[in-house]
Amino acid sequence: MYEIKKLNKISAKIEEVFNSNYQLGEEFTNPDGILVRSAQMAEYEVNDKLVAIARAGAGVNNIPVERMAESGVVVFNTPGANANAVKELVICGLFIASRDIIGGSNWINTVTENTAKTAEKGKSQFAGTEIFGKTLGVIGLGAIGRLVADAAVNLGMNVIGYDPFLPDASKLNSKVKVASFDEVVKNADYITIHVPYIESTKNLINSNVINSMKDGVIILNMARGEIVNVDDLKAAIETGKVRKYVVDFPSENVINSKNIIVLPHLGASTEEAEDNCAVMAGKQLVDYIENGNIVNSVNYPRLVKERVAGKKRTCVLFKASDLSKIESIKNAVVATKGNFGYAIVDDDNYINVDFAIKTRNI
C-alpha cells in the first residue's frame, strides 16, 4: 500500500487517479509521495520512503528542488494544466488596464440617488482605450504564452513574441511575429510576461528595459512578482512612461499603489484548472511509482520507457558525474539534467548500484 500525503487541499478529481493500492491523507509521517500546491516545504524533512513530490501547478518556488534531488526525490510539476485559466486572466487584464472598469464599478456603487442620470454624467472619467489594432508583446512563448498570443490575434491585436528556448515556431499562430527581446520591448503597446522565475529572470523588467519601451506602455505580470523591479516600475508610472501595471502576485510594495492593479493570485483559480493540475500531478506520481517514468520533472531528466514483459525494472537516480559508470551497465537507458541523472534498467534480475543516490526495484 502506497501512502500519498496531501500538504494542501487538492481537487476531489485526484481520487479518480489512484486505485486501491494507494491511500491519500494529510496525516502520514512516512509517505511514498507528496501532493502539494502552495505549502512551503523549505524545512520539510525527507523520510526514507519518499520518492516523489508532485506540485499541482507550474511554479516550484515553494519546494527545495536541489535538496530534494540530492535526497533522490523527484519533483514533478504540471506545466500547461492551468494554461487556459491564466490565459483568460491575461485577456481580462488587458481590458481592465485599458478601460477603468474596476474604478467605474466601484464609483457607481457609491451612488445611491438618481443612479442612471449620475452615471451618464460621470462615466467620462472612466473612459479608456481599445485593444483592437494595438501591439501585444509576449515575453515567453510556452504553454501559456502561446495561448495568450493566439487569443490576442483573434481579438484583432498585432502580436510579437520572444522566447530564447522556442523549440518549434510552427506551433504558433501564423500571425504571431517572433522577434528579439529588444524588438518586443520597444514596439509593444502592451507587454505580458510568461517566463519562469529563476536567477536570470529576477528583475528582468528594470529601469533600463522600461526606458526602451513605448511611452504609456501597459505591463501585465501573471508569471512571478519578482520578475519586475517594483521600485523601477513605480518610478516609470510617476513619469507616465508606464500607464498601468497588472500583477497577480500581491505584496506590500504593490498594493494601494498608483496605477497598479493587484490581483490575489487568481491565475489558476478556476475549477477546471484545479482539476487539471490535480489529475496531471496524480498521474505523474502513479506512473513514476509504478513504472519509473519521469515526464515533467524540474530536478531530474525526462525518461520514459515501456515495460518489457518478463523483465525486472531497476530505477537509478545518480549524480551526473557518475554518468560513465551507469552507461557501462547492460540494458541501461540513461538521461541527465544538470547535476543529476536517471537510468532505467530492464533485465532478468534487479541490479545493484553502489554509487546511486537512490535505487528502486519495481
Second form
Amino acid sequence: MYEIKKLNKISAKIEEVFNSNYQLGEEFTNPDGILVRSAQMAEYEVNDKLVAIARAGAGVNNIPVERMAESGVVVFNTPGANANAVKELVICGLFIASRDIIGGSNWINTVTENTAKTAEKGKSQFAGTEIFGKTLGVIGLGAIGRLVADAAVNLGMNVIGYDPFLPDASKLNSKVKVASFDEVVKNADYITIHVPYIESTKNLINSNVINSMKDGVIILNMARGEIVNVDDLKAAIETGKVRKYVVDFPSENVINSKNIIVLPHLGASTEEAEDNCAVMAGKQLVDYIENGNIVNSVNYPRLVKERVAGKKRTCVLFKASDLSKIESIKNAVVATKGNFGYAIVDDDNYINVDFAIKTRNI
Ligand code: MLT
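Next up, can you give the form predicted in complex with D-malate (MLT) of this protein, since the form predicted on its own came first?
So here's everything in the complex, that chain up top.
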C-alpha cells in the first residue's frame, strides 16, 4: 500500500487517479509521495520512503527542488494544466487596468439616490482606453504566455513576445512577433510576465528595465511577485512612467498602493484548473511510483520507457558527474538535466549501482 500525503487541500478529482493500492491522507509521517499546492516545504525533512513530490500547479518556488534532487526525490509540476485559467485572468487584467471598472463599480454602489442620473454625471472619472490596436509584450512564451499571446491577437492587439528557450515556436499564433527582451520591453504598451520565479528572474523588472519602457506602460504580473522590484515600480508609478500594475501576489508593499491593482492569487483558482492540476499531478506520481517514468519534473530529466514483459526494472537517480559510469551499464536508458541524471534499466535481474543517489526496484 502506497501512502500519499496531501500538504494542501486538493480537488476531489484526485480520488479518481489512485486505485486501492494507494491511501491518501494528511497525517502520514513516512509517505511514498506528496501532493502539494502552496504549502511551504523549505524546511521539509525528507522521510525514508519519499520518492516524489507532485505540485498541483506550475510554480515550484515553495519546494527546495535542488535539495530534493540531492535526496533522490523527484519533483513534478503540472505545466499547462491551469494555463487557461491564468490566461483568462490576464485578459481580465488588461481590461481592469485600462478602464477603472473596479473603481466605477465600487463608486456606483455608494450612490443610493438618483442612481442612474448620478452615474451618467459621474462616470467620466472612470473612463479609460481600449486594448484594440495596442501592443502587448509577453515575457515568457511557455504554456500560459502562448495562450495569452493568442487571445490578445484575437482581441486585435499587436503581440510581441520574448522567451530565452522558446519550447515550440510552431504552437505560437503566427501573428505573434518573437523579439529580444529589450525590444519587447521598449515597444509594448502592456507587458505581461510569464516566466518562473528563479534566481535569475528575481527583480527582472527593475528601474533599468522600466526606464526603457514606453511612458504610461501597464505591467501585469500573474507569475510571481518577486519578479518585479516593487520599490522601483512604485517610483515609476509616481513619475507616470508606469500607468498601472496588476499583480496576483498580495504583500504588504503592494496592497492599497496608488495605481496598483492587487488580486489574491486568483490565477489558477477555477474549478477546471484545480481539477486539471490535481489529476495531472496524481497521474505523474502514479506513473513514477509504478513505472519509474518521469515526464514533467523540474529537478530530474524526462525519461519514459514502456515496460518490457518479464523484465525487472531498476530506476537509478544519480549525479550527472557519474554519467559515464551509468552509460557503461548494459540496457541502461539514460538522461540528464543540470546536475542530476536518471536511468531506467530493464533486465532479467535488478541491478546494484553503488554510486547512485537512490535506486528503486519496480
Ligand atoms: C501556479 O504556479 O501554477 C499558479 O501560480 C497557481 C498556483 O500557485 O497554484
